[in-house]
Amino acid sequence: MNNKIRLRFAPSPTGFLHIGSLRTVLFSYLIAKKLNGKFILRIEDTDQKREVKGAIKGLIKILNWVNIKFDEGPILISQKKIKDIQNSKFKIQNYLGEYGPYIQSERLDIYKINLEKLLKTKKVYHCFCTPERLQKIREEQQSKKLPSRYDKKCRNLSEEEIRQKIKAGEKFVIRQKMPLQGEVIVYDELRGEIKFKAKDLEDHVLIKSNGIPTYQFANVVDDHLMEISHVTRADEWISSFPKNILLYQSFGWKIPKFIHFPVVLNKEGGKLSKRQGDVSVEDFKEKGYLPEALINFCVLMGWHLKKSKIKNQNVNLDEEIFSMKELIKLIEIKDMRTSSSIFDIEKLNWMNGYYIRKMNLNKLTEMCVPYLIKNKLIK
């Protein structure tokens, strides 16, 4: 792997774009552009049960609406021209970039080849435990108030035992071999070193019984083969961070830089959910929020401009108003926060009002007409 700067946004096609995911993709995009790198869209659809029909097309359309453009990834080709992306009919026709396909369900042969490498070096193993046995283990552990994790029963099966079980048609998954003692030390660009005790790590599943890879396996393989230099994701994935690093080491691959963004919370301190109001970017678009306001609002939930830069950059920090162009110029990884941010709808409303007042009157009138018609204020 060379020193190219390459970041990616790798969502699952499970529906609308969550406002917290918009912040993640925004930070990733800004870092890529600040470092003169490439930004890639990759669809992680290995969990077919959760996939929502049309989600990929909807995702690309809404990201185009907020002016986040990808250098590589699936392309939506309109029946007219690509500039008509907001109004035409689309289909996923091909890919932009040389590292495709950029949809994981189309990369299964790639995962199979790389799995064989780990099987040969015995970094992973076949597990033939039935769902019933695993459920019984979990219940016993819960009754004893112990952490719920696999008991490594199949970890030391002989080659002959494995062959016999496969020949007999027993279903199996592939698990990652975790170290049995010591510590695993990982490094996050925002938090520094994080230490995990090996005894607390589970031999988790990399390949499911249907042959489909889990997120933990597929994303490491894809990030390596697509030469991703910085992995950006929510801090809820920190618990799996050591597993990812150990997998890189098992392959003998260079480890990219990791940046874990804190989650966005509601005012009560819990996760944002539909029950408490709008959480998708599409919801806000439907209600008349401007893309500039959403971008400006999201970036302030996790980043701040240090006072030492204000004078040099001629920025009025009191206004907290930044264009995309300014954000690319100002963003620094070290200026991002590690504490969770609160979603403040009043601040978003204020910011949206600011951008509305700055808008050209003719353009504003044109944008208002569909909402006026929808609410039967005009015909």
The other form holds:
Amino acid sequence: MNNKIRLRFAPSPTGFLHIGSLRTVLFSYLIAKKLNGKFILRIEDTDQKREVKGAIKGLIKILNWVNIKFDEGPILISQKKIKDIQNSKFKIQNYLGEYGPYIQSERLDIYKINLEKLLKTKKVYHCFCTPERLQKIREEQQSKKLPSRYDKKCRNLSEEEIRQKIKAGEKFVIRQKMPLQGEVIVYDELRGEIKFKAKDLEDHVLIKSNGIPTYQFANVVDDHLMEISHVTRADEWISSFPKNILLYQSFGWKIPKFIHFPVVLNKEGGKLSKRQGDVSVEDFKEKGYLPEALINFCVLMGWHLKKSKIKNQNVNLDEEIFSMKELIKLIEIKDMRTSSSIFDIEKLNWMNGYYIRKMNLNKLTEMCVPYLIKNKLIK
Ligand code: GLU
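Same protein, the form predicted together with glutamic acid this time rather than the form predicted alone?
First the chain shown before, then all remaining chains and molecules of the complex.
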């Protein structure tokens, strides 16, 4: 194993695993394993309002079901096992790996220490603007058809003013200073250079008024401390990319490689949402789709096997049918697409049929039983 290669999946526990997220975690896992590295699960639960009870457990279970294995991260231990461990001389360990805790709400002390460091760099500032004031400027900007941006009112407060306000008990957030002019140029492994104009970047919040960090802060601190070598995530995060890079630079930290995977859309080109039918992996599992079919289907949303490879590797593969093991061998970052992919249920149905027909009859019968009972076809 190459200890320098470390990739992670960092879901927020907001419910079920979306099929688009399955594609993200799958690509990340395949790259990690292809490069002989480690794969880490980190739970990003700093937005407690969005958290759904039981979602962490559900996530771990469903990822297990699709056969995506983590080398580090939170693990589930049965109640019985906890008792056994308590009764033995071993200590209870809910994490696998040395970089824990792997759940962000358990890392608040770590964020505090790193915020102290960051405040010294003067690349961030205290902002005392009230939610009412922010709302007012947002409305004004909207009425003028301007993008809603914080107007940087608190960016130049003096040390003394800040001290006074804190002393007076005024609530504050910490914002990141964006450059006032020029461009920020970042590098994505799939897309190459991406340029952002400074005027389009907002001095966004890194630490909320309750002291809890936002994604932008916690994600960078954790990726650094967990020594993530490749940050792989969905391309909805591209707008955060320049802010993240600037934060690495403010801390003086090495910048990992970044890969943003293209979005998965519905047939009409819109967002793939629950309204159009099943979108969660749990729904598909419930309906009898096989994990092998879901994995094989997902990988083709954004990657394909180059024809030349089929010859070179001397593999006699149907060009679209791949097992996880084959995928680990064949996947290459450069063969991934940057354009969006379309979720095609007919293709998934075809693929599921293929895997069902290939299945050993005894195993298939065994797997069918719960469905037959549920539909009252047998007792
Ligand atoms: N918590 C973010 C999400 O669930 C993770 C994005 C990332 O991988 O950095 O979308």
